[in-house]
Structures are given as structure tokens and as C-alpha cells.
Amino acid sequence: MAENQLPEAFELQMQALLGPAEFALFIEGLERPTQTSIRLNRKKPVDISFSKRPIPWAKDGYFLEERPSFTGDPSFHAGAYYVQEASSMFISHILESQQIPKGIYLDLAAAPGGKSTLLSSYLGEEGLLVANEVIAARTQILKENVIKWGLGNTLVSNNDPEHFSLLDGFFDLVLVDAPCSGEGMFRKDPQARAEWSPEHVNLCSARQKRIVDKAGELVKGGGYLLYSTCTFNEKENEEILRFLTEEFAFEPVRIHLDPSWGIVETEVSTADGTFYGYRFFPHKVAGEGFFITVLRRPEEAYTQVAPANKEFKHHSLKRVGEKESAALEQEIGADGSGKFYLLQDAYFRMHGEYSRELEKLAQVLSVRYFGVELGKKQGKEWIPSHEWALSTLPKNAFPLHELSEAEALDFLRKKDQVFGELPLGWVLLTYQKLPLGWLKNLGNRVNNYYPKEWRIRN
């Protein structure tokens, strides 16, 4: 089969799903160019020069008229926006329209981080997000994107769904963006067409059932489960929804749609009533193929509350005492709500309201990052981390130096640079007032502390 040719079995599947007339429109839609879209970070406002128009179902989401060079935009590296597929931003509309309560959220298959940063923005300082990735190699890009987003309300973990068995009934919201056969990527990625097969669909469906069989248990009474894929077939969508309702007690959630959006609502009849799914077809919406369903756990379902421990015992993480935490909070100029931890000799800060949940999670999961890493201290002096630079936490003790676009790109490439008058010591470099990272002025030279593994290579 040629790379761009659609598999015959896929065509038959879609004809059965859509009917002959609409199938022809679907094929036309697959041949249209994809549209690039971004979601802005409200905590890092900046003047975005791209020509853009709002995505109607996504708060802070925009379609771009053409795809620019994001690598060449310093504000992208500063976390001012995330390049995210438009259809998946429908989660923003779900959260806002249902006014889903904030609290402890889990993104079970989170890399590279688009949906996690969306959840992080919705939660703000009123919740804690666990951004989990099963595949260890993908955890690093997830961690990097969480750090760039900078809100400090996220824990990054690397665990299989089975590892969450001690956290049943713990989460106010669980998002399962399941690994799937990728039919929704056929327009964006022609290689996905060549890799598709009915056998792969069956394999994905079996994997999805294993994942949601664990995920369903993790939702607390009154909490929400969001299940999504980037595929069209019913085996990976409606059948998984039906499987969930057979395995667990859930209530249906229906999402309001504007007819002009072109999103298709689907109904699934079960013993517990009619449940709803929402499908994005390329001939109806500007985004790529996507499916999502929303379910709510009954209030009487099991709820687990993190215990209050006088002592916190962990093999590598140490709680900082109340007095020292208060002093650190005052020193960095934060709002007084932070709790501090030591990992080896590096200080981390997390919003204090969720410290009990954080400690419970740290004892159960393989944690790769959490909150904001501030750095280390030598006496009264900070050795600040890059994570602190990109966070939205204050950095009042440090002088700032604003860069031009060319200077910012040279800094991001870790090129040798010559600056004018700079204060001695640590200096926070900014672009359009957005922090990019640190340099240290030693008098006779300046050292660039941008992480070498993040540097722009072109």
C-alpha cells in the first residue's frame, strides 16, 4: 500500500460509520491541509505577533493562519504558549461549562504535556495535578513542558496504571488520553495510514480496557473521568465507554455544544442510562480527529483522604520544618502558602494546601518532578535553578536584564555573548519581560546557565 493511500479496511469501517455520502466528504476533509493551533499561558502574557483567530470551544486557544518557526521565538521557550492540536482543547470547554470542582487531578498518559498544561491552567493554585507517563523515555519531555509552563502545581511521575492501586478513590478528576490506533492523525501524519490495521485496532482496544479498568477505580465519589482518543472507530471509543459502565458505577455527563462548531454527539445506551461521546471529524471541524466522553462517579462511591502525618518518611525527600518554610517563603517573596521540601540539597516548593496529598503520592509513585525546584543555598546565597527562572514564583532578590530577540536567541543557543553594564552575581535574563534563564556575572566573564540539553541547536 502506498504511504498516502487509505487502508481498504479503514475505508469500509468509515463508510459503515458515516454512510456513503458523508464518507465522500470525510475523504475530502482528510486531504485538506492541517491547521496549526496554540494555547496561551495566561500567567505569562506576551504580545504574540502571529496572525490568529480564536478556537470557539477553547479558552485561550487560537488557530494560526500559517505555521511559524516556534524554535525561533524566545517566548515559546519561555512558556508563553503551547502548540496543541485544536480538537483536544475541547477539554477546556468541558471543564469550564461543567464547572468541574478543582482539587486533585490525574492525567494518566500525559506526555508530551498538552493536556496536562491545560489542566494545570484550569487548576491554578486551587489544585494539584499528577502528570503521569508510562514510558520512561517520554517522561523527560513531559517534565520539560511542565517546567516551561511554570505554574508549580504539578507532580510528574513515571508509573504504569497498575502502580496506582493504593490510590483508589483519590482523584477529583482522571483523564485517560488513551494510546490508540491514530486514525485521527491520518491527515496530519501520512505514515499513520501505513501503520494502521484492524489487528492494531483490536490490540489498542484491549490495551485501553486494561487502562480504564484501573482508571475507573481512581475516581473519588463525585469525581469525573474523561476518556479520549485520537481515533474514529467505535471499538476504541463507544465500546470502551460501554465497558466502563459495565465495570463501574458512573453517571452520564452531557456537554453543551454550539451547532456551528461541527462536533458530533454520539449516544451509547446502557443499563444505567444514555451516555454521550463527542467526535471531531476532519470534514466538520478545523482540528484533527478526536473523541472524548465524560462520566461522573456517584457521590456515594469510595473516597480516599490523604492522612495527616506528623512525620513524613521518604527515602530521598525531606520535609522542611514550618519555621524554616515560613522564612523561605518570605525570602523568595511568595504569598505565604508554600510548603518546602529538600531533595538531596535542592529546595522544592509546593502549594501548602496540598502537602498531605503530595506526601501520599510521593510514597506511592515514582516521582520525577514536583512543584518548583528553587535551587540550592550556600549560606544565605541562592544558587537558583532554571526551574525557578521559568516558574511564575517571584524572583525579587535578583536583578533583571531585558534582551532583544537576537540576544535572546543567542542566549538560548548558549552562544558566547558580550553584555554592557551588568550587576555582579546572578542576573535573570528576560525577553518581553518573560524570564528565560540565568547568567552569572563574575566580573571578568559571564556564565550562561541555560540547560545545555535544552539549547537551540540550529
Ligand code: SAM
Given for the second form:
Amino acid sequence: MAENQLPEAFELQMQALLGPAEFALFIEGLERPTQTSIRLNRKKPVDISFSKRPIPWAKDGYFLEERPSFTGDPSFHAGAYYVQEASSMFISHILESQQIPKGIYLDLAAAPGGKSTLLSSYLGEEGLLVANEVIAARTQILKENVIKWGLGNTLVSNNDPEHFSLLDGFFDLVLVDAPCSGEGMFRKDPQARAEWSPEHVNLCSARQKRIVDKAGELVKGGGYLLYSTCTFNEKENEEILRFLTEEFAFEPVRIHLDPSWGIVETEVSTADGTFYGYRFFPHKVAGEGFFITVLRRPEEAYTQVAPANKEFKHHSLKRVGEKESAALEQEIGADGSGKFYLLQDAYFRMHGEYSRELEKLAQVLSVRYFGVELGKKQGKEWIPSHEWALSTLPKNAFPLHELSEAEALDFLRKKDQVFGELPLGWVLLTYQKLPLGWLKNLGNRVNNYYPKEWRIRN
Ligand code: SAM
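Let's compare: the form predicted alone is above, so bring in the form predicted in complex with this ligand.
Expanding to the full complex; the earlier chain stays at the top.
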């Protein structure tokens, strides 16, 4: 089959789902160009030069008139925005319109981190997000995106959903953005068409059941489960929703839609009531194919409370004592809510409200990153880490130096270049006032501390 040809079985499936007249419109929709969109990071405001139009269902989401070179924009590397497909940003409308309480959230299938950065923005200072990815190699890009976003409220883990068994009833919200057959990506990615088959759909559906069977247990009483895919077929959507309602006593959640958005509501009726799903078709919505459903666990469902431990036992992580924590917090100029931990001489900070939960998570999960890594201390001197530079925490002790666009790109290419008159020692380089990273001025030369693996390569 040619790469851009649609599989016949897929066409039959879509005809059955849509009827012949709408199927023709759907095919037309698949031929239309995709729209590029971004979600802005409120904590890192910049003047975006691209011409943009708000996405009506997404706070901070914008359609761009064309696709610019993001690599050539230093503010992209500073974490000022995330390039994200518009339909997925509907999660923003769900959170805002339902006023879903903040707390401990889990993004169970998180890489590369689009939905995690959205959840992180929603939680702000009032929650903790676990961004989990089962495939070890993909946790790298997830971690990079979480660090660039910079809000310091996220823990990145690398675990199979099965490893979460000790965390039943622990989370206020669990998002399962499931691995799927990717029919919604047929427009953006012709390769996805070539990889599709009815057997693959069945395989995905079986895997999704295994994942949600675990995910459902993790939601605490009164908490929410969000299940999404980027595929159209019912086996991976309505069938999973039905499965969830059979396995768990969930309550339905209905989301208000503006008809002009073109999002299609779908219903699944069970003995426990009618449950709702939301489908995004490319011929109706300015976005790619997507499906999402929202469920609520009854208040009386099992809720796990993290114990308050006087001591924190962990094989590599050490809790920093209260006195030292308070001194560090004052030293860096933060708001006093921080708790510190040491991992091999490097200090990590997380806001303190959820420290019990953080410690429980650290004992159960394979943690790859959390909070903000500040760096090491040599006597009174900091050796600051790149993570601190990109975080929204203050860095008052360090001089700033603003770069032009061309200079910023050279810095991001990791050139050991002198950018004008610099004070001696560590200097925080900024572009449009947003930190990009550290340069150390040694007098006779400078060292560029931008991480080698992140550098722009062209
Ligand atoms: N949520 C991500 C975002 O918005 O950027 C996209 C997630 S992608 C649709 C699905 C993810 O599920 C992939 O990162 C994939 O590695 C992961 N995955 C694959 N098999 C899995 C499994 N058995 N359990 C959990 N996650 C799995």
C-alpha cells in the first residue's frame, strides 16, 4: 500500500461510524493542511512575533497562521511556549469548566510531555504532578520539556503502570493519554496510515484495557479519570469507556460544549447511567483527530493518605533538615514554601505542601527528576545547574546579561563566546528577559554551560 493511501478496512470502519455523506466530508478534511498551534507559558511571558489566533477551548492556546522555525526562536528554548496540537488542549477546557480541584495529579503516559506541561500550568503552586513514561528512552525528552516549562511542581518517573500498585487511591486526577492506533494522525503523518491494521486496533484496545484497569484504581474518592486517544474507532474509545464503567463504580461527567467548536459528543449507556465521550474530527474541528472522556470516582471510594514520617528513608535521596531548608529558601529568595532534598550533593527544591506525598512517591517509583535541581554548593558558592536557570525560581544572587537574538542562538549552539562586557563568575544569560542558561566568565575565557545534548545543531 502506498504511504498516503487509506487502508480499505479503515475506510469501511469510518463509513460505518459516520454514514456515507459525512464520510465524504471526513475524507476531504483529511486532505486539508494541518494547523500549527502553541500553548503559552504564563510564567514566562514574551512578545510572540508570530501572528496568532486564540483556540476557544484552551486557555493560553493559539493557532498560528503559519509554521515558523521554532528552533530559530530562542524563546522556544527558554520554555515560553509548547508546540501542541489544538484538539489535545481541550483538557484545559475540562479542567477550567469543571473547576477540577488541584492536588496530586498523575499523567500515566506522559512523553513527550504536551499534556504534562498543560497540567503543570493548571496546578501551579497548588499541586504536584507525576509525569510518568514507561519507555526509558522517552523519559529524556519528557524530562527536558518539564525542565524547560520550569514550574517546579512535577516529578518525572519511568514506570510501568503495574508499578503503581502501592499508590491505589492516591491521586486527585489521573490522565491516561493512551498509546493508540493513531488514526487521528493520518493527516499529519502519512506513515501512520501505512502502520494501521484492524489487528493493530485490537492489540491497542487490549493494551488500553490493561492500562485503564490499573489507572482506575489509582484515583482517590471524589477524584477524576481522564482517558484520551488520538484515534477515531470505537474499540479504543467507547469500548474502553464501557470497560471502565464495568470495572469501577465511576460517575459520568458531562462537559459543556460550544456548538461552533465542532466537537462531537458521544454517549455510552450502561446500567449505571449515561457516560460521555468527546470526538474531534478533522472535517469539523480546527485540530487533529482526538477522543476524550471524563469520569469521577464516587466520594466513598478508597483514598490513600500518605503517612507523615519523622524520618525519610531512601537509598539515594536525603531530606534536608528544616533549619537548613529555611536558610536555603531565604538565600535563594524564594517564598518560604520550599523543602529541600539532596541527591549526590545536588540540592533539589519542591514546594513543601505535598512533601509527604513526594516522599511516598520517591519510595515507590523510579524517579528521574523532581521539583527544581538547584545545583551543588562549594562552601558558600553555588555551582548552579541548568535546571535552576530554566526554572521560575528566583536567581537573585547572579548577575544577568541580556542577549540579542543572534547572540542567544550562538549561546544555544553552545559556543564559548564572550557576549559583550560580562562580570566575573557565573552569569545568567537571558533573551527577552527569559533565562536561557549559564555562562562562567573566568577572565581570560568563558565557559558555556548549556547542556550538550540540548544544543542547536545547525
Ligand atoms: N501524553 C503525551 C503528550 O501529550 O505529549 C503523549 C503520550 S502518547 C499518546 C502515549 C505514550 O504511552 C507514549 O509515550 C508511549 O511510550 C506510552 N506507552 C506505550 N505503552 C505503554 C503502556 N503499556 N503503558 C503505559 N504507557 C505506554
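Every value quoted in this text rests on a predicted model; they were computed, and no experiment measured them. Residue numbers count along the first chain shown, from 1. C-alpha atoms forming the largest set that superposes within 1.5 Å between two forms make up the rigid core.
After superposing the rigid core, the C-alpha of Phe419 moves by 2 Å or more between these two forms.
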